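One chain comes next, on its own, written as structure tokens: the form predicted alone.
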Amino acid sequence: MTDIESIFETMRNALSAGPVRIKEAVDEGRKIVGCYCAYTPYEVIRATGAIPVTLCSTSDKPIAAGEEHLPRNLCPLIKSSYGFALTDTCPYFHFCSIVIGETTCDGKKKMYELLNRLRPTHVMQLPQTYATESIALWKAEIERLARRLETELGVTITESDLKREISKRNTERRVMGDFYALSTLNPAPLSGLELNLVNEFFKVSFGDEKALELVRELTKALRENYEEGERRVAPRKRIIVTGCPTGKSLEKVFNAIEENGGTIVAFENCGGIKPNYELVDETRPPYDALAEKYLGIPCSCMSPNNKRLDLLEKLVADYHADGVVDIILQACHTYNVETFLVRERLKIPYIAVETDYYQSDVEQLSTRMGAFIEMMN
């Protein structure tokens, strides 16, 4: 059997080595473009030859600094994002030539005004409904982004550049989709914490084919070992995690689930399945195809957001879920309001957990997750 643990260890090491790799890329003359959101069309950035990077936004450490300019009762993700930039403690932000933002919520779009004082920040005006006219508006915004990047980075984006990067990004989505599908097996061949590790590793792959090949290798090894009888995870209650973007500080929720008799089999959040389950149509003109795919991401900022409800219902069936945990960041009103609709649509046990990045509620989370999973029994 393949040594699975050695592959996971390689991925863990890659997380800490990410900033070094970006510095090396800058030293070699590459440009870095900072991103915060799943709506960012990576294909356009990559078509310039630049490297899109996910900026730091999921730690409580810089929140106090962020609150010097932002209200305390704001979403922790926004305060953390700004705090990292303000204190220059995000190594990725440090090397950025430009930052891309989207108007997914009021807090973010106003924070970007302040962020623009620290780095050139291009804000994409996101239509917040999925309709034909909205797709046309989003296409115009993607084209406007392309022109801004051409100006800032001194390059020209060709149609062939876009088509190449669309194909490459679609390949990445397929590889991650194959990996996610492993957890439809019962019992799952890996824990939710390991699933989250691979999600985080994918963020720091920076389009590297070797990193993608490592995910392929892991997927193949887990499936083959499973078929040979290996059961790394005991049969437990199968949980889908949905809601706000996840990250380091929210691993406290994952721990609470998996320490109390549950196994996370899927992350629907924008750092997991949500941005990867649909491909860009490679037969259509690039900007049209990108607009349709990216506007179709079912974030709670969309109204109505039926695509999220449909996706969750499908995931519950595909992953044989016993329950759903909805993570709501404090002051994230769109996801908080949407909990009613999610609870109403799903026909299995469901719990919404409102939290922030601080660790003071770890014991409370453990108690709540323990009771939730015990209720399923």
The other form holds:
Amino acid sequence: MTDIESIFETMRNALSAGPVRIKEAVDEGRKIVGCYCAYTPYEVIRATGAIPVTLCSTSDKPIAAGEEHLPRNLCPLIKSSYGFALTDTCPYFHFCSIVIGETTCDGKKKMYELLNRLRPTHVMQLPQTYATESIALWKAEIERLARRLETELGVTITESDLKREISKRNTERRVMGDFYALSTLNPAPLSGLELNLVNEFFKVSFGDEKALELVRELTKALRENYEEGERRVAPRKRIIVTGCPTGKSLEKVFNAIEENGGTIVAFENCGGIKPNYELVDETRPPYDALAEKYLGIPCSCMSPNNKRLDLLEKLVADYHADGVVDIILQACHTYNVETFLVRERLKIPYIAVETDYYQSDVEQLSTRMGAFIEMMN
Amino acid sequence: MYTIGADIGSVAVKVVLSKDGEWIDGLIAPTGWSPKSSGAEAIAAILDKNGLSRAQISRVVATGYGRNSVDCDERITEITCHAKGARRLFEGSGIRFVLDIGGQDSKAISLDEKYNVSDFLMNDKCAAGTGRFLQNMAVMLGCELKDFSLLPSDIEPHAISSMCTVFAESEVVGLLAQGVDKRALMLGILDSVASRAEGMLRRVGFSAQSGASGVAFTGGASRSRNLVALIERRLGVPLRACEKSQYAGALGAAETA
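Write the structure block of the form predicted in complex with the partner chain for the protein whose form predicted alone appears above.
Zooming out: every chain and molecule, the one shown earlier first.
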């Protein structure tokens, strides 16, 4: 059997090596474009030859600094993102020449106005419903982004550049999709913490072929070992995690689930299935196809957002889920309000937990998740 | 077969000794600063009182926020234990909801027809609506916690609008300065707890119809008959509390042992 642990170990090491790789890329003359959100069309950035990177936004450390300019009762992700930039403690922010933001929520769009004073910030005006007129608006915004990047980076984006990058990103999505599908097996072949590790690894793969190959290799190895009878994870209650973007500080929720008798089988969040389950149509004109795909991401900022409910319902069936945990970051009104509809739609046990980046509620989370899982027995 | 259920709460440790599922004895002691030692001491005390040794106990199950700090055979969350305890205390009543107001948190639990937990909500990040809130208010008003149970029922509560313990204190100070009757304020403080409780129960599905058979009321705050009356007034259904209500969590733990 293939040694799965050594693949995970390689991935863990890659996480800490991310900043060095970006520094090396900068030294070689590559441009770095900072991103925060799943709505950012990576294909357009990559078509310029630049590297899109996810900026730091999931630690509680820079929150206090962020609060020097921002109100306290704001979502921790926004305060953390801004705090990182303000204190220059995010290596990716340090190396990026421009930041791309989207008007996904009130807090973010106003924060970007302040961020623009620290680094040129291009804000894409995101329409908040999936309709023909909105797709046209979003297409215009993607084209406006392309023009801005051409000016800032001094390059020209050709149609063939775009098509090449669309195809490449689709491949990445397929590879991740194949990997996610492993957890439809029952019992799951890997834990939620490992699933999360691969999501984090994918974030710092920076379009690297070798990184993608490692995910392929892992998927293949896990499937083969499973078929040969290896059971790395004991059968436990199968949980789907949904809601706000996750990250380092929210691993406390994953731990609370997995230490109390659950296994996370899918992350519906932005860093998981949500932005990857649909592809860009490679037969359509590139900007139209990009607009259609990206506006179709079922974030709670969309209104109405029935597509997320449909997606969750499908995931519950596909992944044989026993329960759904909805993570709500404090002051994220859209996901918070949407909990009512999610609870109503799902036919299985559901719990919404409101939390922030501090670790002070670890015990309470453990009680909640423990009780939630006991409830299913 | 003897079993022990230990509910290690933020304010008090509740221990129940049972034999073949029947209540033998119960004991309440303050938690103090160390849940580990107070939990162990309470278990030792109930054994001693009943002339038993630890070896004679087949299982010890711990619950409550201090459940991870004591030596036991199993740990179960207080949600599950309160549901089981309420079932034991009020069996046959057909209750579908449990309200627990303890020292540090409060919770509303809905049960299915077999008394299994079907949904729950916890308030544990804020003192509002908990025993701690009442304790702070008692200190500020120069009275004791038990005084919140001895108020006349014919006085209308004076509404307190602040939900936050800190702001409620300054609000009460202001109202006292305006000459508002202290007893009406105390009832107002209790009614603010009742209002939080009502909100939590409604969010887990309580309605006059679904909760027609009553709501089990457990935890230390269930000892206040004034609070019971105020919650009943809001819900329009009877609250079921008894002298053993504070033991519900421990009883539920002993039950699962």
